[in-house]
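Given as structure tokens, the chain that follows is alone and in the form predicted alone.
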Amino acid sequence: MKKQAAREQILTSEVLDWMAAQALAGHSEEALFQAMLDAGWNHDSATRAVQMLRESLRVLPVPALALPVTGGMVDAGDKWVQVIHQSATPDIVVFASLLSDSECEALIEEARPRLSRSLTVDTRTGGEELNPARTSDGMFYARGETEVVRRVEARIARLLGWPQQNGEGLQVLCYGPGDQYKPHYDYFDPVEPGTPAILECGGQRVATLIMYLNEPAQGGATVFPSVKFNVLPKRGNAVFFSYPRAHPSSLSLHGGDPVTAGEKWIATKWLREREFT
């Protein structure tokens, strides 16, 4: 680590990932908190970088698909739904027909009047924002706002073995021609000012389902580029993945390829690690 101005004492993504390196590689915090003393930082503001260190790479519990997969089918109460591919690291669950064609079509209709440019979450102060990296159209159901919603939040809940309580609402989304999101990751990085505000009202986002309500003409695959896995929308299916560090050691990079033709309609389920209020 470059040795650093006092007035500098600015942490950082970049820092914090040098010290996650450091760490991962075997350096104890003690070690990295001397290291950043002796690159100029002054003793309050190294605690603060440790404390940060810590909680980016605390290992959570998360959600995992809980059923055994007999035949390449699970049983997920009132269906059996096909895993057509599932992989350790990250640990990512591709399913076939998670949703019927009648609940896509319900979702989808039920959310158009809803529409309005989709917002992210601000991590620098706790609100939401407008990000260029996201181009779509979403609004929000209440958890357990309608029986379609209802019957799916319990589907998943089933399937991965996590209280429905501990779920956000289910987010709808819409992309058209041109529209992405770019390569991101889910989890509230712990680094911002914002994050512990958010981390209030049901702690970390931990893991991610995306269902995909319809198939869009061209375009709009699911990407990795960590692991360099896609995901091609097809309608009723669904891609889980789960992050159990708040740090891209998590390999959990992802986003939404551009539309180029006709339109892409996505359910998006995230998951907290404790009851989201």
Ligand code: PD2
Contents of the next structure:
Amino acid sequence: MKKQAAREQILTSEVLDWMAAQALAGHSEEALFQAMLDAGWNHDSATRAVQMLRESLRVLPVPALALPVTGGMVDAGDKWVQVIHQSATPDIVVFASLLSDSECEALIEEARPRLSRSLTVDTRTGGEELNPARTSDGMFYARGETEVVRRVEARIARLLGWPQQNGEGLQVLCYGPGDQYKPHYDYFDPVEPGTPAILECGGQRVATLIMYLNEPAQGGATVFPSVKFNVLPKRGNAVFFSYPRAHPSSLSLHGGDPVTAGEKWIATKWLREREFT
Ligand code: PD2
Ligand code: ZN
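With the form predicted alone already on screen, would you show the form predicted in complex with the ligand?
Once more the chain from above appears, this time first in line as the rest of the complex follows.
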């Protein structure tokens, strides 16, 4: 880094990524702090940068498959569920028939009249914004809102050993032809100014469960570009993944490929560190 007069610095994701790469390569916080000062950062900006680094590399407890897999099956309380894929780093589990056809139907039909163009949480402000990277329609169920939602939430809590209160309400999304969800991380970026306000209710997102409510005629795979793994949408199936660090080193980058024919319906459950209110 080039030497300049000490000054206020804006901490960008790029700078944080550079710091994280150094930290993960074994450089101490003290060495990084000194490198920031040497590069012309003032004391306060460099202190804040090191705090952000600590926040984004903090290892959080995450949900995981909580039960023994016997002959490829796990007991989810009210039914047995098949595990058809398991991999580590990131922890990814694919379930077959987590939901029944009638549960998928009910989630779609109760969501349909309530759909509107999807918004995402704006981490700059803590509010919500239209997101061009996500061209689907969506809605949120309140936690425990319907009998089917309660049944599905109980099943998820048991499978993943994570309290129901630590989950956001189920989000249902409908993608039409051409709609997609470009690759992104589901955690809230610690660098963004709106993130502290978002974390006040429930802490970080630590894991995601995407449940497929139907099968698009073509396209719409969920993709994990960092680990070159794809999941094809199949009604009732689901993909779970966790991210113990709110940082790209979690390898949890994922997206929804464009739907090229038909519609794709999913329900997503995001799991938080603590009770989500
Ligand atoms: O629809 C998907 O496959 C998808 C991809 C990426 C959904 C989400 N993210 C999500 O709901 O966070
Ligand atoms: Zn996502």
